[in-house]
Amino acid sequence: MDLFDTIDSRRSVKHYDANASLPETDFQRIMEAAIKAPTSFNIQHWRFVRVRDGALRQQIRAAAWNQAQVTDASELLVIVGDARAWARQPERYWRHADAATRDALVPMLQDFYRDRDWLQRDEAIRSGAMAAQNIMLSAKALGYDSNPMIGFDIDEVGRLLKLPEDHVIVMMLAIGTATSPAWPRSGQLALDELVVADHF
């Protein structure tokens, strides 16, 4: 599928087939494009939680007010960011470059993100949001469809995941076989009131 056409195509689907199944190859390779997105000095804050016990997709989905998809659709995430990923093994990051890029990058990077934990938060989110649309349309080019959640109730997920107390969930995502489509696109805004030349 053209690039263009899959972001065209793609949209939150609600309703899945739940005896549908995705071949674990094709997740595979989904992921492998999930963590193929860009990440702020190659942290890859990204975490992916593979929710496949049934009794746990249940309580998340009472604590996601009982939305279908949660426990209809082939997969469900839940993408988490590491908020202290920058200061886990930095130099890990660097482990295929030479060792001057590497002495310069991490104080570079410790520097940016120490004692900074609303960035440190930040650029968790915003990894982890970019792993999700790689996610969200390697899904859609395979011939699946995608929905991004945050409906739901965050602390109980976290409580449900065991989610460390320096990871952040970003959104829940449903990948499967839609049973119906999406609604009609609801108006996207002009561009002329989106783009901004220059200055405010």
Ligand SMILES: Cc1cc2nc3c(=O)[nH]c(=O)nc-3n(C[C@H](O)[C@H](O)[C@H](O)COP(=O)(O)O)c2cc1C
Given for the second form:
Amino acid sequence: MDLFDTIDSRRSVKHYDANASLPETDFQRIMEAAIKAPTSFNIQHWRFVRVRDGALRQQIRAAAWNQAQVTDASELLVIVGDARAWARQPERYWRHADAATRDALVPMLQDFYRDRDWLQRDEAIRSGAMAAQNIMLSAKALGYDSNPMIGFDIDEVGRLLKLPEDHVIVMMLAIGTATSPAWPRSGQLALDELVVADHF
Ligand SMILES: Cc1cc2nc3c(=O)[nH]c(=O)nc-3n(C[C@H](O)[C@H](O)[C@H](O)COP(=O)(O)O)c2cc1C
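Having seen the form predicted alone, can you show the form predicted in complex with the ligand?
So here's everything in the complex, that chain up top.
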């Protein structure tokens, strides 16, 4: 599928065939696409919790306004960002670069993020969101549908996943085989309301 067609046909689908599965080869392909998204200083803050346990899915559904896609979709991913990723052996993000580049960039990124908790958190969310879009588009390209979700009790889901203190939940993604289409588009704003020339 052409990229623009994929973008156009990706919609948030809420109803999934609970008996359908997503072959592992497709899942791996989607995840390989996920981790090719860009991240600041190549820090790759994303972590992906693949929820496979049916009982856990039920618990998450209960914490997510009982939204059926949480249990019915073939895959449920909770995208998480590690806000401290910048500090965890950052040399490894540049291990294939030449030494001069690595030696310049690693201290630079440490100086950029140190003592700026808000930026560490923003960056974790930014990276996770980039990966989420790659996942949704590649799932669509392979014939699946998806639903990004933040309609859940974030603290409760964090507790269920044993989320580390310095990680943040970015969003959940349900991925699977649709049983009914997305609602019609509910109201895109016009481009000329959104694109500002030079400054506000
Ligand atoms: C961060 C985020 C959270 C969302 N949370 C939910 C959700 O909890 N439940 C749901 O049904 N849709 C959720 N949506 C889907 C939006 O309602 C949907 O993206 C929007 O209406 C535009 O429709 P489209 O994705 O089909 O183009 C979420 C979307 C995003 C990006």
